[in-house]
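Presented below, as structure tokens, is a lone chain in the form predicted alone.
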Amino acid sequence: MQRRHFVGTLFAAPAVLKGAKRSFSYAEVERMLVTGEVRGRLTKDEIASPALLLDMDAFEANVAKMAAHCKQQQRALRPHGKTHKCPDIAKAMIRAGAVGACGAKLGEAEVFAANGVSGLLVTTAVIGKHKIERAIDLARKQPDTIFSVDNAQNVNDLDEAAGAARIRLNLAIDLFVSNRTGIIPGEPALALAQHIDRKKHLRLHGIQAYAGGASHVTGFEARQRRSLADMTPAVETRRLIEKNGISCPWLSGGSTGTYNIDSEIDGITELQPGSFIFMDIDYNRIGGKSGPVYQDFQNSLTVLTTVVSKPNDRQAVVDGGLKAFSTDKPFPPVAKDIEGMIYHWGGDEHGRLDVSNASREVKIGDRIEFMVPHCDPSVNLYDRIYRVRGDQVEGVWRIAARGVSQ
């Protein structure tokens, strides 16, 4: 072969076999992801790793199950946005029957509102001049937003700001039913309700009572006892407020771990679970009604990694480390489809795999999906979540509130 002809073949367009799937360049893949023109064209193998994947079949089944449960129990559903930080996911759940979305912080609610999500509940008190200014702006954009309060001074500040803005704010009394925020149930909460009731520019919407301590109690019966103990004072406080002539028609609480417990408690009107859409190893370990593994909802969230090294027959290395998974739990990620393989943290960028007893051979270039230890902080590590159905990529959702913790 002459040199000129040989060099020409190196840069010629690759031959495409009849019936073979076309392979795209990295630039082409990114362009398709930006434009949304990916359905039927991309597979998971063409996604750069590490990447956050959402199994849409499992996700949709999880949302449908929770929505159906709440409808059957005649409870409203306002899922917690701190889990996903994604307006598109919030909208998907509203289409399925949710009344809105919770935001753990004001910043999350602002992002949701900017992307057209209504029915917002800010579950952390808005404290300080600048945050109150932002709360007023948010209420102008989404007047049905509910803000949590647990002290009289904050109520005064919100009333003054709302008066100056000539609007009325919806408030929820945040109760101390777990080792977090809130005012003590009973008489202290009643006094705060009476204080709110006297304010011209505020409206008491009801009570927010998230019993976070109950959500991860291991064993269904033990979890049921804990949630009943935590939520009973909230129900009694609601009755006390109404007994004293103040309307308190709304009590929001509940979690993924207690959704089927709290929905049985008379007086709770709304559930605000979050992790049920994704699930994680932490929730799998708490046990359910049917046994030691909690499997009411499917694990739809995984991190896709690539095997980048294999020093010997017993060890392999993937490109997902401390920056790819949350590290707040005492257990590591677990491979989705490979049994007997053990993940060890290998630093910021890598995970070390003990493949001595893996159910299949692991080779360099293999793509391995891992279930995450804790879904909320893992999601917060990524800018986008890839929607997949089987091996096909349907598109991406932007994690618009990623890193928004203010």
Given for the second form:
Number of protein chains: 2
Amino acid sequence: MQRRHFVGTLFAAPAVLKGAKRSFSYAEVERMLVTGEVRGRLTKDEIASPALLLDMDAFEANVAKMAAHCKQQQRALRPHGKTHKCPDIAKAMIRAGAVGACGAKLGEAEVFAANGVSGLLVTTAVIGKHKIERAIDLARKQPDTIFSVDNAQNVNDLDEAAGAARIRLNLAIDLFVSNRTGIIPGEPALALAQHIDRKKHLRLHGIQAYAGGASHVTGFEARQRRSLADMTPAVETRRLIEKNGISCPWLSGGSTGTYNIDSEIDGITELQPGSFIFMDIDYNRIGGKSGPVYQDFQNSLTVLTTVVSKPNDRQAVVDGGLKAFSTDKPFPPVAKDIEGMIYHWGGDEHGRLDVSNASREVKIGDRIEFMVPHCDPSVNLYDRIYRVRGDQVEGVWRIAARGVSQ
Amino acid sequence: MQRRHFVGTLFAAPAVLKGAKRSFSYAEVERMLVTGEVRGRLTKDEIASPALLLDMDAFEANVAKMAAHCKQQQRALRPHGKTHKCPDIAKAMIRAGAVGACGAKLGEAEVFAANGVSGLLVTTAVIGKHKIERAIDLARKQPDTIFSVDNAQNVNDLDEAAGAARIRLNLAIDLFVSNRTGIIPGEPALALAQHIDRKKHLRLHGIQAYAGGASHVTGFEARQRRSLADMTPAVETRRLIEKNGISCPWLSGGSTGTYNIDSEIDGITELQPGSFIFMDIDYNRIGGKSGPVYQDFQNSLTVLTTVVSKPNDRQAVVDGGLKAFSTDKPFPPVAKDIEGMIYHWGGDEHGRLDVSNASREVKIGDRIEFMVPHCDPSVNLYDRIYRVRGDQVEGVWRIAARGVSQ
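Write the structure block of the form predicted in complex with a further copy of the same chain for the protein whose form predicted alone appears above.
To see the whole picture, the full complex is given below, headed by that same chain.
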């Protein structure tokens, strides 16, 4: 005891080396986070709210699980970058076995490419003179980039630009399998494949088929039926194109909701799920293979808030509102560690908490973490995501493509 | 004819000097916009979508109208910066007669201060060691900044920090007049005023009272009744504090929905409206003094999109979805120049347009401008706002406090 006490005293300063908690100034915290040099015990308490937190244990488990699933099922994994918009996250998944990353828009893919990510698939058609100009630049930088097309005029425009630039572009035919973009499966898609095949400066890589209508169907069996119905025409279109002598070795689809459905469908060669890394209230609600709550993946994403006002015993107000959370779903954020508390939207900058039945007292200055209704548009509100493990902050990752929807 | 043709030829190059339209590369456009040197005829067609546009004629008319109203009613105007988050817009309003700008959060006010805006009012309480540290820094930079408080402990914390820094902080008592933050009007507020009055390093500037519940009441008379009910306790609290020998010369309130109601109430000395500069579908729906559509101010704000897919004759898809528009209201964006077309949310990055009854044909590559459901959270999605006049782009303003809710 005597000796341990002595050793403890001897090494007590500097406290940071021992992991003992000390208090930092705001400027010190910012310096540590921006330089990435987090030393000692920086805890969540030191972060300015509202802030986006990533529980690294949960995140790493999610990535490992999806990577193992794809490996076992012999499908490529190209996670969708619109969920995270963060080159560091894209690279973490490539290290875990992903072949690259999807960008919903050209701009997102440009940010990934500028940060060293290859294996890019742009899932929205590149329309207009300027965007085609940028697509050519991107293909020069990352020649394995795949661009989606769904109409003949766009094919002509891309071929002309690629010819002028003396490069060859890889194209994916975007298929209308749900209810958004794409060309009609079957004969129309075949005609487009033939049109691409005749172009000198284009190469058909395969088919891009996102069944957005299937991914959020509630109940595993219903979701399975819907995804099969949506994806079968894609598989058949791929076969039709190949039967007509055009190489079409690749079909990319799938989502967090259908990853274990689509990977059972013969002919789908690649999955492009996004939300599984974070999860959200919306995905929790769709139901899993073995229960009413979908929890194949852990909720790794929260928004940290602070109680800034308590007008009366029933109501507390946190500093996160319409600008801190996605608002496109018909349900509000849910606190991670407090039961019986209800969040009501309180305008741009605040949330009103009904604490009448809260499982613990809520005071001014308290920090409360909330799960988000929908992860993608929530992440798009923040410039950085804090990497936390337990209570410790390991650092920040830049959400470099935040707001980049162009 | 012969002579005019000759002159035309003579001055044809460079075309930019003549105002003749020519086509720019993407890189040229970016260079012009970033340096602010827009030369010649840069039109909306050259902007990468989705993009936030500000119709300068409408914006300037809105600012002039509100400034004239406040001048005539002898009220100060301190427009709320949470709407625009743009130092250039704050400064444009100060040039038109505003006394400063509100920041919903400390971080917003910091961005305004760093860009030369004074007369700042922070409308959310500054809670926690780091935020108080930052508030002291802000007060050093802009000593006329006013900070809102609604509880005694926070008053103690601010006094202690101001004492240590050897400065004096200006405080506003945030009053619970609607249903969000603040202390209860009357005796509780008086006690807080007395508490502040006893502190050596604090100065009571007056009362901050935002009646968020009144601003969006539909129908002018109903709105008037609600605002009177909400704001009367604020006016009475101000009198009560003064009757008790404490100077309380200032009461700030009002919104775009109640500017012409609150400016009729004796005792309110300042208005802090925000949305009037832009307007949105939500405010249009609340009804005006003289009709069912509230149009005291013009809709100056739109989101420019491009049609990127047309899967069939009834449906076109634009490149603006949940990340391009606010989603907190139960109605979608509305096209500015096309009648009979319905926007349906199409996920993070797309909008599905039902064009069955559209007043004109909609083709791939078409550019469509939409009015936004709610201006504040829509603006918060973009890093820049394009200043347009008619079809011309005059330049961009940085939305420097975008995402700054801390």
